[in-house]
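Single chain ahead, by itself, as structure tokens, in the form predicted on its own.
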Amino acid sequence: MQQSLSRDEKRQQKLHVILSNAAKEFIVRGYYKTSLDDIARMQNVTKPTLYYYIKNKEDILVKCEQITCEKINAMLDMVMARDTSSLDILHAFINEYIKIITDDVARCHVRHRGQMENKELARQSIKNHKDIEFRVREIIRRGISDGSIRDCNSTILAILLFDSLNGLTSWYHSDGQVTLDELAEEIMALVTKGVSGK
């Protein structure tokens, strides 16, 4: 027998929904084009009900923000932990990212990250990016230590991987013809052998 789903269970059960359709609508439409009224109609709503799930329109940037955010930490956490070389755990980072950052909640987050009118959000969106790219910069700067990754300047890897990575969420699309297993090795092969054919 199915259980069924608390209060706050279907609070965010809807709330996911309205992010994902919200979400969707400013990457294809952008965020100033796109207006609360827009969101409540696709939601069948009206905006007061919409208010009772976000604040504002910026709101949904920030939910947006937190909810990827949470996630690429916790997986950092997960593939940091693991005992093997930094060169397989950036490759497993490569690999988790790329499935978090194609969800559309996530693409928005990245396409409209730091664009908050709000000075102070827009602080904390890019002190988030900064926290996660240290991260991965200490992943690199282990690799360097242990002899998995050559030595380099850890900051500009980290700088152009995120480049290569977040760039994804301008073209790449599931129902194509790579697959996210084939992307994440083609963008490992290019990290780790560069483009020389020898």
Contents of the next structure:
Protein chains: 2
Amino acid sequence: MQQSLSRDEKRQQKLHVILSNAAKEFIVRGYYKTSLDDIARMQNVTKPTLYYYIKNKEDILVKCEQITCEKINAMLDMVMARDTSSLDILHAFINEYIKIITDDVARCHVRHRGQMENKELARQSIKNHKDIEFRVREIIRRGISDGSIRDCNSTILAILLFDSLNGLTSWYHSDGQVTLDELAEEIMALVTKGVSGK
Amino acid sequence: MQQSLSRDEKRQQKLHVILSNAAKEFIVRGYYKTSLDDIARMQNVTKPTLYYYIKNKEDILVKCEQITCEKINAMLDMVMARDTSSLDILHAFINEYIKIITDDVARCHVRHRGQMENKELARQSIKNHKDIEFRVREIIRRGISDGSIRDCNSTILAILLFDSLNGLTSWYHSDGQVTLDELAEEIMALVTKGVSGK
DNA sequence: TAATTATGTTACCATATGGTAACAATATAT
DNA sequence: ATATATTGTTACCATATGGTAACATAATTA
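For comparison with the form predicted on its own, kindly provide the form predicted together with another copy of the chain.
Every component of the complex follows; first up is the chain already shown.
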């Protein structure tokens, strides 16, 4: 039983390596330009071996999505339980979201969300994101109620916020000039104060 | 000569129809899932006919980009020539940018920018966008100088702004609930005032 | 009218790639 | 040790698709 667990762990680990490598490659070369042979080669295995860990190519996207959405929703659970102003909660959310999204698997999900060829999978993918967006909208709505957030169209604000945050996946790399904290600071300032001078 | 001009015009028109139809399809179905046969069928022609108007499939992306970047740069010329505060200029830019970007060809460009398989074309595509981003950064820098924009990292701000604006291409459709003016208003408010209540 | 140029078609190919069947080998459990 | 489930390989196929050559036709020009 001890051994059987370890086998299962190994399996999980290997799956994770496959997902991260595939995700990284999907990001830099694109989903369709990255073949399953390419991905297999990175693991030093052959293509059919991949099918022991994934159902098909699209399943890689689905799995990246599941992992990422679970993280985000768990984080939202934590953050929304706080007993502070909704603006503070929004702050915390942005901070944590940036941390989560700066990861190849998450990046891959953001970049390919809703783009599965299987209609049902695509629908589900869009719903997953909409659910998260809805929860953030709820934070904003509460903020408008408690006065910590100015009166605005919460739907549009949530979308704009996500566009900015998700946009990070295209340009931010942790080895670059800007540190994660500095970035979060700058986004916070933009979101709370806007750009106009005093 | 009169006739030869008309022939040239026809050619331009047909090219434009090809580009818009292809662009629309690339957006909804994706670049790789849309075949040249598909695109040809929309024009009621056959695939080889397309090659009279475009060099190859990727050339569609390139042409969409050229058209869009020309529009944006011309708009920037206009807007930056204004004799008002830089914050006003930024306002005007956002307004006009939204108008330009709400168009299938522009949408297609935004969604596929820098994703050409040909390395040199991809490089050029990224440069085109960086040039535009640089001009907006210049507006922000001037705004910081004249005090109309608060002191901030102009690079990050420009990127965040573009992410929000370009994100529109993924969700905004002119037939939806939100009107273009309302949308511009909301973005303006977010950019200038931020979200915090008074 | 004759010659030339622009526009379009049919038929075809080379290639890449997702996916599978059949077959080995290796570890685990009894 | 033996049976079983797991993990992996080689060989293969069906299909889609970007691109081209050769051929046909309509429009301009001389």
